[in-house]
Structure formats: structure tokens, C-alpha cells
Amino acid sequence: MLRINNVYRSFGSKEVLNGVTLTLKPASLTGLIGPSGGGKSILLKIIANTARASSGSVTFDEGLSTADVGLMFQEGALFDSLSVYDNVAFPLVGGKVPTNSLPVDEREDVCDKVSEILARVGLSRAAYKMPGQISGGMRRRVSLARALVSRPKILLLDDPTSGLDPVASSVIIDLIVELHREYRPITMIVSHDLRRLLPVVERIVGLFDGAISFDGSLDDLRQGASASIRSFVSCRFELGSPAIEQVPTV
């Protein structure tokens, strides 16, 4: 179980999280939705402890701590002088890079890992491309292989599918969900992509001028939703049936 007990974060004078309170379960599914600007990368940033509250807490229950998550962030935040593979490398080997300086048995089980999701998210023939040398889709790839490779107990993804066409797009969510139906993480998934996002999650947040204005599914969402999320919502996503739109898959 991870829980977010009324946290707020204030840069200056702007408030950014006004009191945001959750809990997430174990192997739950989570979208977390909202206009930009309106807090949801922080919030991810402040449970991966890579930034602080200015009050509140994020507790884990026994045997979950920070170390056990995975965060990709918004930006990508490469590392430009390591190539594709030691850049989704880093989290297995605590920032000893190049690879290929480690003992080998060591370094045969990180590369049976890298090559692996690797593979799985398409970027095989780019593993010793720079972070320069390919495309900002690419790089989004990267940043979510990194994230995934040691298969945290948390899994926090920042708009995972940005810069990415809509075949490439759908390719990544299917993946994410793959993933989590095999082992099952705590997982949060921030993305303005609400075509594919949201009928895949099992809950929906709503994070609007930093509270929380939604908890429910995609039904609650349709049937008790505020004027103003559903306004949001509709814009991207098409509220009006009860089915849950099919995405295609490839």
C-alpha cells in the first residue's frame, strides 16, 4: 500500500498541491488526469522522493520504500553522454556505467535485462545510439525502458506516450498493461492521451488547481462527474457511450 497523506507543495507563492490525499493498492491501476500545470508531475516527483512536500508525508507499507520505484519522467531526463543501452541500464547497476566495465557475470544479467525490454519497446537496434543520435519518440521509449527494467514495485509513468504517434502510442500502452498484468505493480500512469489511457485504468483521479476533484472508474467518471472534469474529459475522450472505446492494437 502506498499512501499520500495531505500533502502540499508551493513553489513561491504559487500553490501547486493543496492538500492531496490518496491511497494506492497493490497492484492497482491508476490515471492520474488533469490540465497541465496542475500538479500531477510533482506529485509523481514527490512520491519517488526526487522532490519534497513542502508538507504532508508519502508512507509505504512494510516492505515498500522509495528504492522500489520506478518514475519516468515527463522530460525523458537521459543522460546525453550514455548510450541508448547504459542509459535504461543505470537503475540495475547504481550508476556504474559504461557496463561494460563490470564483472562479467555481473554484467552478463544486466544485459539479458536491457536487451530484453529493450525489445520489448522496440529500440533493439538503437541500444548503442546516443541519446542524440535518434528521434524524440526514441528517446520517450528509452525513458519508459529504464523505468521498467528492474520491474519496481511502483511504477510511476509521467506521459509516457508523448511524441509518439498513435500506432507507436497504443504499442506503449499495451505494453504497460502487459507488464502489469505479469507482475502486478503499484502503477500511476499521468497521461493527456485519454483516448488510450482511460480505458485501460482501473481508477481515475482527477487532479485539478491541485486537489483532487475525481476518484472513481471510467463509469463513475461518465455518470457523477462534475460539469467541468466532464467538459475536460470530453475534449479528449468520448464520454457519451457506456462501452468502454476499444483501442486498436498491432
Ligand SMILES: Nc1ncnc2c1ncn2[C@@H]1O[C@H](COP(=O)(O)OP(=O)(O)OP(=O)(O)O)[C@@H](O)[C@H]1O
Given for the second form:
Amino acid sequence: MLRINNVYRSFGSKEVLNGVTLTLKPASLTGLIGPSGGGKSILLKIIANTARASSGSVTFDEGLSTADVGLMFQEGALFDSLSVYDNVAFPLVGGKVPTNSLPVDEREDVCDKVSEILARVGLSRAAYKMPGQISGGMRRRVSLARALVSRPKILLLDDPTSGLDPVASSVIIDLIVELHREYRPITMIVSHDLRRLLPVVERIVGLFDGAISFDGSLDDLRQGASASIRSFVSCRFELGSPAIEQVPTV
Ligand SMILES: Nc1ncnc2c1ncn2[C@@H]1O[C@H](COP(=O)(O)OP(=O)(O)OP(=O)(O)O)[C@@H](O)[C@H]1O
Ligand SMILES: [Mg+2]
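So the form predicted on its own is up there; where is the form predicted in complex with the ligand?
Next comes the full complex, and the chain you just saw is listed first.
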């Protein structure tokens, strides 16, 4: 279990998170949605301990700690001087790169894991390219592979589909869902691609102006969400009309 307890964060006089409280259950798959600037990325960074809350806390139960969090940053954050392969290997080797200087037995294990995940994100042939030699969409897949390679128990993915065409976006979402089924990490995905995200997650959390203004399933979203959330979602996803109460005829 991971608990976000009344987290606030401001930058200067701007309140970005206004008391966010959220519990993520073991093995859960959650989609975090909301408008640009709503605080999604800063919330993920606070969970991963790469940014600090102004007040409030993040706590972990059941043997989990902040070291179990794998975060894919929205901005990618690849090391430009390392190959695709070494970027992906980085979390496995505690930063001991380049990996060709590792002892052979260690190198083999790293190689198996990196090769498997590169194949799954469709980048086997780009392993020895440098980040500057591949496309933006490929770079996003490298940073996704780097977040996934160590199979972290808590997986936070910040906009893994951004800049991808619809087919590539589906492939990435399907891969995340498949990995989630395989080893059941606590997973939270941020995406603006609601058409692909909403049907596959178990729980949808809406972060609007730094506060959680929706928390429920897709059915709940279809039936019970407020007008402002419905209008945000329905611009990007076919929600259908809200259920109309049946008025008994006499
Ligand atoms: N390091 C920073 N310094 C100053 N302001 C920041 C910083 N990081 C984030 N902010 C501000 O916090 C607010 C929330 O930003 P955040 O990146 O969390 O939004 P987001 O929901 O992830 O948006 P998007 O969907 O565009 O990625 C924005 O107004 C942003 O300008
Ligand atoms: Mg963001």
C-alpha cells in the first residue's frame, strides 16, 4: 500500500497541490488524468522522492519503500552520452556504466534483462545508437524501458504515450498492461491519450487544479462525474450521455 497524505506543494505564491490524499493498493492499476499544469508530474515526483512536498507525506506499507519506486519522467531525461543500451541498463547496475566494463557474469544477467525489455518496446535494433541519433518517439520508449527494466514494485509512468502516433501509443499502453498482469506492481499512468488509457485502467483519478476531483471506475465516470470533469473527458473520449433517471409513468 502506498499512501499520499494531505500533500501540498507550492512554487512561490502558486499553490500547485492543495491537499492531495490518495491510497494506492497492492497490484492496482490507476490512470491519473487532468489538464496540463494540474500537478500530475509534481505529484509523481513527490511520490518518487525526486521533489518535496511543502507539507503532508507519502508513506509505504508492507515492506515497500521509496527505493521500490520506478519513475518514467515526462521529459525522458536520458543520458545523452550513453547508448540506448546503457541508458536502459543504468538502474540495474547502480550507475556503473558503460556496462562493457562489468564482470562477465554480471554483464550476462544485465544483457538478458536489457535485451528482453528493448525487444518488448521494439528497440532491439537501436540498442547501440545514441539518444541524439533516434526519433523523439524512440527516446520515449527508451525511457519507458529504463523505468521497466528492474521491474520496480511501484511503477509511475508520466505520459509514456506523449508524442507517439496512435498505433505506437496503443502498443505502449498494451505493453504496460501486459507487464502489470505479469508481476502486479502498483502502477500509476499519466496520459492525455484518454481513448487508450481509460478502457484499460481499473481506477481513474482526476487531478484538477491540484485537488482530486474524481476518483472511480470508468462506469462511475460515465454515470456520476461532475459537469467539469465530464466536459474535460468528453473532449477526448466518447463518454456517452449520462444515465437518465427513469421517471415512472402513471
Ligand atoms: N520546478 C518548478 N518550478 C516552478 N513551477 C513549477 C515547477 N514544476 C512545476 N511547476 C508548476 O506546477 C504546476 C503543475 O505542473 P505539473 O508539471 O505537475 O503539471 P502536469 O499536470 O504534469 O501538466 P502536463 O499535463 O502538461 O504534464 C504548473 O503550473 C507548473 O508551472
Ligand atoms: Mg506533466
